[in-house]
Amino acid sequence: MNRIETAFQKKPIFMPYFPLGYPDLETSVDVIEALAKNGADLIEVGLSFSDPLADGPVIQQATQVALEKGITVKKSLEAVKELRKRGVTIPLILMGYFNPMLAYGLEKFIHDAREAGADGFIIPDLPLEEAEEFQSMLIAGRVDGDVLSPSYRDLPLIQMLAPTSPDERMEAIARNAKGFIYLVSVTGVTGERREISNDLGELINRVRAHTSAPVCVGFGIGTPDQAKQVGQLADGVIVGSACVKAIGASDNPVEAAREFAREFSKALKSIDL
């Protein structure tokens, strides 16, 4: 069983994102250390782009910041690394666009982070249809000979679908998903919306219906109360914009990471299913 596997065990679970080098590098480890060790399930860890075509102004802005202070991919996979060495256990996921990573080196990249100790990929502008390089790429070292490497751990792709995803091609997605499926709540960027859609039962249901894969929810949840909510219906549930707008607006980022992976990680324990 690996760690994604693991972290499911106990459903709904936590998964908060924060980027790499905001508001700047050691900071931000030091923060992605205290929600892993406060009671975030799972972390997106960011790495910053200049263009985020998927992102809200919140985490456009943190991770510009991050990039003026000098944040590079190298740089983000050596913080995976030290966070591993300080006792991080839980899954951490990439969460980033595909230019960062071509400009990288595409089977370098994917070497590098599974030597790190990342635990797979979110890349919102890599749809299906064009992710088949990256995906033999994933696969390839795999097996020497007809044994499979020892030092070989199976790093998913993770698929995003969203509530204007075909039913045909939510059923593509969906079956042959690895990992979880990342469900987009709303339409639009990312960023804390007043309400959750009444809708979104429905949709978590129409995912269902083509996989036994978890099913996490993110885009729009805000508070600990909506978690809750949303953790009723989902197998995770994701929050990016709410958790670095709280990080960053606090003198103490850590603590503040501390007080806030607390807080929905009690929201969701809370729900008796």
Given for the second form:
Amino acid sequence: MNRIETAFQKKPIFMPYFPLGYPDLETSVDVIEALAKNGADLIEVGLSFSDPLADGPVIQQATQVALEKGITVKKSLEAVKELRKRGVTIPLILMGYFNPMLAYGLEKFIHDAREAGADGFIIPDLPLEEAEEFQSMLIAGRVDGDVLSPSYRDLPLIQMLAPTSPDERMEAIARNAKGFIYLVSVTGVTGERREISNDLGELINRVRAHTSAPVCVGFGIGTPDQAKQVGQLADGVIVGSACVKAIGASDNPVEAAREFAREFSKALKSIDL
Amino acid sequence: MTTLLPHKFGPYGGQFVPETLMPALIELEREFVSARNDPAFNAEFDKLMASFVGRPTPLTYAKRLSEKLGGAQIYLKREDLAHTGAHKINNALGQALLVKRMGKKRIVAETGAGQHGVASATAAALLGLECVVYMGSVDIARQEPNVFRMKLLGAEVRPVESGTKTLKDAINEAIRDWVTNVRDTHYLLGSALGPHPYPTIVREFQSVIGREAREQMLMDAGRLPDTVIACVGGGSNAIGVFSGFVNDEAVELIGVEAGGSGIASGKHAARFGDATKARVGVIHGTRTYVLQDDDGQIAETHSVSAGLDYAAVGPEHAMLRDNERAFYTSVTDEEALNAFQTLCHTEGIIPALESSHAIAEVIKKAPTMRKDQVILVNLSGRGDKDLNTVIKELGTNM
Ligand SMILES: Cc1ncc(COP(=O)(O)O)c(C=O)c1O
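Moving from the form predicted on its own to the form predicted together with the partner chain:
To see the whole picture, the full complex is given below, headed by that same chain.
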């Protein structure tokens, strides 16, 4: 069983997002470690991009700060390695836009990500139509001189679905889903919303009709109560902007991370299934 | 999932957007294909082009400029005389008609120079659509007259303060709005950029420039041009005029990018001109040449003309360049400003600063050609919007 499968042994799981390099590299590593050791079941580790067009103001601002402080793909991968060294054993999924990965070199990126200890990828600007290039590299592995390294099949490219996806797309996308499905719960960019949509249950059921992979819901979840509400329906609850905001606004980000993770995981554990 | 139209230009183009937008792109493509096969749609478009935009725009023989340069004969395709003062209206009206067809009520648009914003606001007013235009605050400051125009036309102009506060950031915000409101909103993208099917749709609506110009050249000069020159921001006016001649192999096609303060200065928007900073990458849904740093972060660009100040180039241009069917060069701010004045003095035409880049290339190129040779230059827009910038740049020289 790989780390992702292990994480989904008990559901629903709590999946915070946090960008490396914010408010600075060292603190972000401490924050992610604190999240991991206080109840996060899986962490989306953010790679920063100058033009994050799927993100709302909170994540835009945080990743902008990370870039100003000098975060790079290389430093981000080193930070993942450091997290493993510190005994973080939960899955770490790299979440970032495609261009910095292209600039790094796709094969090298995949290779180095695995070496560092990452468990998969979320790339919001790589829909099904454009995923093949990346997928085929995961399957083929990499030629290192004369040595063919093993394939990276166990590192999934997480597929995203949206409320606007019609059934035939859901089917095509979910059919080959590995790891889990990232279901975007609202049409829009990342950021908290006042209410969870009434249609969420129905949306999740539509996805479940096409796959047995765990369905995790993100975008718009801001409070432990909302997380609980979503956790009653989904296999995982993704919390991005609220996490970044709570930790970013604190004088003691690491303590804030501990508290944040405890609160959300407690809310999810309180669900009677 | 397969597309109805080719979604790539060689290795360039594609659809690098969040899943939320994919169904909208698929719907847009479907609607565009059905509209193009619908004689009623085409008749309506043609009628608006004639009765509202004032097409065909004239072809003007630039006699005094040709004499002054002493080489090739120069013809100007007068997109500056299209309603609203630039070629942008062709695409804006075409897409706005598609919006009506799709039954959507609201459009969002990005704008750099403000010409596409004005064109979108105009199309929205004409067809009764709600219109929001995103514009970087840096561009708002340098293209003020166009901001007033958009407001007069009933559009809401939303200043963009993120990133570099120019066109690229305006596109980010327009896309964010679109993702949020995609069910009733169309993104009226203003150049031959972005995810498929936009580069194709924009080219098709702008191809009217090339079709007219080809016919007019044959009528007025009795021959095709040896060279066609256009400025390249995202690439819509260039692809529009090139499309009329791309099958005429003997016709040389030249695109002119913004050289800013010079390539060596690093302050420019020459995606094809700077091998150190431009690599194939992905931005705003398309794969193409992108000015970026080693880590894949999109670079800040510079040009005196807001409409050329963008880090990526339309994907079809990337293919034309690879195939050597078209050639790309750049001119500096200073050369463009000189060309601006030259055209004012010799022809009585105040060109847009974007178009002045094409004129600057003509000024370099014409003297190297024979008198019996012909250059066609696409004068993509008029310069009224740029007077503040020009007064500031030229200062006491005026
Ligand atoms: C007059 C004019 N010409 C050219 C351009 C550049 O755009 P494109 O390369 O799409 O023609 C603009 C853009 O705003 C413009 O206003």
